[in-house]
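Let's start with one chain on its own, the form predicted on its own, as structure tokens.
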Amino acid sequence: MNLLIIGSGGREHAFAWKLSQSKKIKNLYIAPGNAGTASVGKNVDIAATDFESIKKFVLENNINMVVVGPEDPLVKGIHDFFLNDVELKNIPVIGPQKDGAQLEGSKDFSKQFMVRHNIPTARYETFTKEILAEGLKFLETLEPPYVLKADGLAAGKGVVIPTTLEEAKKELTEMLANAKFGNASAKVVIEEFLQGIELSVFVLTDGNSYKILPAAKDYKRIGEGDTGLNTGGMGAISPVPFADENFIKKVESLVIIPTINGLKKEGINYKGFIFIGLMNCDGNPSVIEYNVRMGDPETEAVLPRIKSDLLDLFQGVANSNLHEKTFEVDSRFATTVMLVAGGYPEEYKKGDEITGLENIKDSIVFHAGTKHNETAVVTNGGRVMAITSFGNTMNEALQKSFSNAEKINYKGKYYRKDIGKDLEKYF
């Protein structure tokens, strides 16, 4: 069959390199893809967002299926464009509606829809504008440190945790009053803090059956010590080990199915991931969000520890039979660590050559922010590589990522040296 990934990210590239494998598939393409993706498949020369050029192009090349990996098309209804076309309508696409992407798309609406559906979160309130006053107010009833996130999409930095009550509501002024992430904060949901160590728990579902994927922790501050301003991910582990088989049961029956229930209790046909946000507060989970789509980096940890053909999982997400399918997990870990441009999350440079790839062993490159120019392969954004590794152990998978990060060279290459150091205690 002929399949077309949308996206050009590190996750993007990690699902071209699992799907790649599969026998069923005759030709793979990525739109717009990477210099990576552009090694496992065809890159296609079309933004993720251009639903027309994309129509133009799977009608041509005779696709069969779509799989979306970011989360930008299908907030902006990529699912809804091809049921609702005449042509387009019998093509499986692998994510959720608009509807249920409202899921990402609207940190109020998944809030609204946790606490309808008695989901385990932390306590929160959603402000306007117009209602600043009463946020600046809300704030005062809080515990340091607060929580302020963008309701819309602000590309992962939407998310802001001032630790003194002045600052968080200097930044509430800035969000709401001088729209510091565009249209993305004309609301913004402040939350209480929960204390605890973060995971993300993923599923794949076809809107009524589910299966649960490897669980993964992954790095959203640029410093060392989950220091500086938050990105869109420097590393990832996986498994984690505080998640046992005891804490994941507790996620599936007091989040999974109160999720996928209410999902359709609201009539929401949900096909796609659904990635869980989670705190473990003294072992109990609490939801810190929904996503609807794999997380970045997580996804370059988690797709290779999946041995089966993820295919095989995709169609029985399109032929809405999932509960017939199973799959085999590698037990060992997969540690990934990114490598970002200088000066990221903020201002960064594109287009500075990239070195060494050739000398990388025992680790699996993922691109991100690459591209190739006549001569070389560049740096095209903040995000540049995740180096993904496996050991038996988690230091001896993060030995191997840490000593090829050294041998990839670029200008202003930084990465974070202490990815994993915070689960050391856990073993």
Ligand code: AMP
The other form holds:
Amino acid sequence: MNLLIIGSGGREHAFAWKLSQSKKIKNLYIAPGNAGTASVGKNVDIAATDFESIKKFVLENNINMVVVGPEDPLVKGIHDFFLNDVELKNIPVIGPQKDGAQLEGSKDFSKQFMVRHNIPTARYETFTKEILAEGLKFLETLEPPYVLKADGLAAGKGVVIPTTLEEAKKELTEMLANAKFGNASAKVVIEEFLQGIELSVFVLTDGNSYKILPAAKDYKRIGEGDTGLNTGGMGAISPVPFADENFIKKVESLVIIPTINGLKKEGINYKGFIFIGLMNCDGNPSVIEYNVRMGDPETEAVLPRIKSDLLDLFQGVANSNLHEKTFEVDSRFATTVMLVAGGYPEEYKKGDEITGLENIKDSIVFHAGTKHNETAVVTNGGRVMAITSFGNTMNEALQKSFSNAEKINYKGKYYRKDIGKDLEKYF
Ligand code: AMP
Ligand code: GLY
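Got the form predicted on its own; could you also share the form predicted together with this ligand?
Okay, now the whole complex, with that chain kicking things off.
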């Protein structure tokens, strides 16, 4: 069969790498892809949200399945676009329709959903410009730090955590009255700050049954010791040592089952990934957020651990028989270290030549922000590449990722050398 992956990051390279190992796939395309995806499939120069061009390509190339990597096309309704088109409606799309994508597309929707279905999450209220004064009052009832979330998609920048009441009030005013995040902050969710340690749990569902994939821990801040600005993610570790079987069982009964049942009850036919961002608060899970896709860079640590054919699971999603499928997980640790461009997540340069890729041994290099120019592979994004390694211990895997990180070079290269350090105390 012929398969099209939508997206261009490290997550999509990991999907392409994994799916290229499936014997059932004849042609694998990635739109728009990057220099890494070009080594395992064919890149197609179409933007992830250009639905009309995607349609044309899908029909001309007899595509039999579309796997959507990022949230943007899902929130904009790529799956609905397929279902509403006579020529496309029988081509399965892995990723929810617009209604399900609201779980990520609107923080207010997802908080209300959690409350409706009794899913543990931080206490919250939602405010608009008209009731800014009430929002300012609500802040006074909370203890610092304060958690303010723009309702809509804000390219990962929409959550602000001020430490003083004064800053929090200023921030809320900026978001609501001055449209700091444009339309995304027309509504703002204010919630209690949760104390604990964070992890990402991934679920694949056909709308009825579900599979829990390996969990991962992400490193969001740019600086070592979890300092500085938020990024898309600077590294990932899977499995997560503090998320033992007992904890995952709690997540399943308190979060996953109520989520799947809640979607069904609300008539939302959800086919795709659910990424549950969780806080482990003294052994109890509390949901920070839902995403309607896999995480990046978590995918780069999670997918290599799945030993079975990923296409088989996707076919289970498409054909609503996921309950008949099984998959095997590699028990070893997979560690991912992200190399980023100097300056990221603020302004950074693109187009710098990347060298040393031929010296990598014992790691998988997933490209994120890269492209080919006439003569070389060059940087083309803030997060440049993810280096994933296996080990029987976390440190054995990390050592390989770090030593290979040294072998790749481009101007301004930066990576966090403390990925995994916070987890050592759990062994
Ligand atoms: P989100 O985009 O909702 O994942 O928020 C970005 C980051 O802010 C999360 O990964 C957490 O580290 C942090 N965060 C969000 N909500 C809370 C909360 N209620 N308590 C503590 N930290 C939070
Ligand atoms: N790594 C977090 C995310 O993909 O949103």
